[in-house]
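Form predicted on its own, single chain, as structure tokens, below.
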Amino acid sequence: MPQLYHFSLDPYCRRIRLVLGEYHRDAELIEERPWDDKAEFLQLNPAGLLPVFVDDDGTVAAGIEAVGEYLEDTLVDRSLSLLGENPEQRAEIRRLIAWFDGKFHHEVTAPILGEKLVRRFVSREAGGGSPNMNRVRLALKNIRPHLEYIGILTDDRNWLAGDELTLADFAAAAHLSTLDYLGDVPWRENERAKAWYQRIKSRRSFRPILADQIRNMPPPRIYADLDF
């Protein structure tokens, strides 16, 4: 069986493991946290950055790009694409997949992570210690103007890149799952954004997401909750 190391809120991670899912493709999932440094997770991905996906063949893709290419080239049903039909459509995808993997996460998803998640488990001498609140109320406000462009976007579309559900829909869900998982996500300031995330929340690859567990970090009880 293929492999996938992840980590279980890592963004780009979920992103892929949902994909799979969408692929209906299994993979044994192997926990690895990005800051241990272990060697022989370099010798997989020398950058240490996840996820690394290892075929069958023992082909090996590494980071989220090639990830997400190899599964899009290797896919045996090409109805199952979430990258478009046309030129047109994969460019407005992968626009909104720069979105959230770009300027959501600089702005929004990695201050909150460091400095909620990461700075819990590693040392002092790493960056370890008591969170930044500063970088997190920011990034608060932050994500604020990003659900307003969620709903902008439903407003005159289906899914966020347009009638079909894409890539760009569960790149955004990616990140947001996350942060919902830590509690940071004010659904009731935007009641649109909220709407397109209960749909991709409620489909069959996104129960696992769902079913992630954090040692000593419980998720509130509406990030499992399907009608929250």
The other form holds:
Protein chains: 2
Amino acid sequence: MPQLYHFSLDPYCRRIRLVLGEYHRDAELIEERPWDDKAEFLQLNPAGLLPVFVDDDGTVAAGIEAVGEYLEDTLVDRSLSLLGENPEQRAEIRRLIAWFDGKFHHEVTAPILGEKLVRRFVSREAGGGSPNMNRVRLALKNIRPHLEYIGILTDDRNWLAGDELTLADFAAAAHLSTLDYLGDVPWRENERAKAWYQRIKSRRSFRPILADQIRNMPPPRIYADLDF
Amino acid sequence: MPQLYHFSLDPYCRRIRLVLGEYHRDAELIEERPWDDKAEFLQLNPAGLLPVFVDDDGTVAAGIEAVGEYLEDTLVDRSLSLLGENPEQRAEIRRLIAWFDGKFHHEVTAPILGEKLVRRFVSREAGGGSPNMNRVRLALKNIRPHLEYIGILTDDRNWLAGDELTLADFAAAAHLSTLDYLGDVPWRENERAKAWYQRIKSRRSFRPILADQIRNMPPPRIYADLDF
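Could you give the coordinates for the form predicted in complex with a further copy of the same chain, as opposed to the form predicted on its own above?
Starting with the chain above, the whole complex follows.
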């Protein structure tokens, strides 16, 4: 069986777990905590980044860009593709993936995860300790225009990149689900973004994500609730 | 003719200009200075990022991930592809693109361009002024392990991702050519990385890049010299 090196609250790993479900592919999950000693893991990805996917034939795809495209590239049943039907659609999907994996990650996910999660687990010498709440507050403010953008996109379209569900939706939902685990998404402020998230959260591929539990850090009740 | 919105010292735009040459495709170049007022440009890419490619049929590909893949996706002569021949090669190429566009950009290109270029052109209120030389020095130190990595990769392989020239080489060369324009690549310290760069710099597709001139900021003499 293929192997996926992942960490449960990493948004990039979450996207891969979600799309594996959509593609009806199984993988053995191997947890790699981003702040642990990485000597062995660096053999798999010298950049030290998750996710890494090791296929049955030994092919290693390392990093979200490589893994995301590799799974599409090796899809046997093309009807399961989440990457659109023509170059124009694919360009729009990839623009939106970059929006969430780049801009949203930089402005929202990375500071919140860094302050509220990573600092709990690393030593004081490595930057551990109490979260810098100013940085958290700024990130929580930054999330609002992104929810508005999701609302605007889904006003005109069924899903973020068009009428079909695509990798762009899973990229966005992966980031938001990570923040939702920490109780940090102000869903009440944007009904349209919430309606979009409700639809994607109801998919079967989302179930394993909703069952995630970090030790000593349980999610809020609404995290796994489909009617949140 | 298609249009490419670009800025000459932006490493992502440079990669697209290089591969357009390799694919024998023309595009009208439209300069968009990253620090200018962007109201009109935001219509093309709401994220505000370069490059943006507008094809003859009006298709807009926005951002390096979308443009890079779009040009491959619409290639008529597949023998010109720079994205490998099978999923394993493509995974390795995309891993390395992410290395340079993510890690190298974050550690080296972004701080050097930010301090030495952007600060010259923006107002004091927007962060303009003298460069923070501590940040520049750290980035110049960070470049060394990257040159070593290029040296190690090209010890075993003709090019970065394998025996064929690929998008990974152009991603790396685009970043390095930007820094080379500023005289900031210590080529003498790594002969193998230098030999790789000499080979890619000699390609016809590199010529327009080597003719770039930023007003009041000429490159050092060796910038355009193939025998540097």
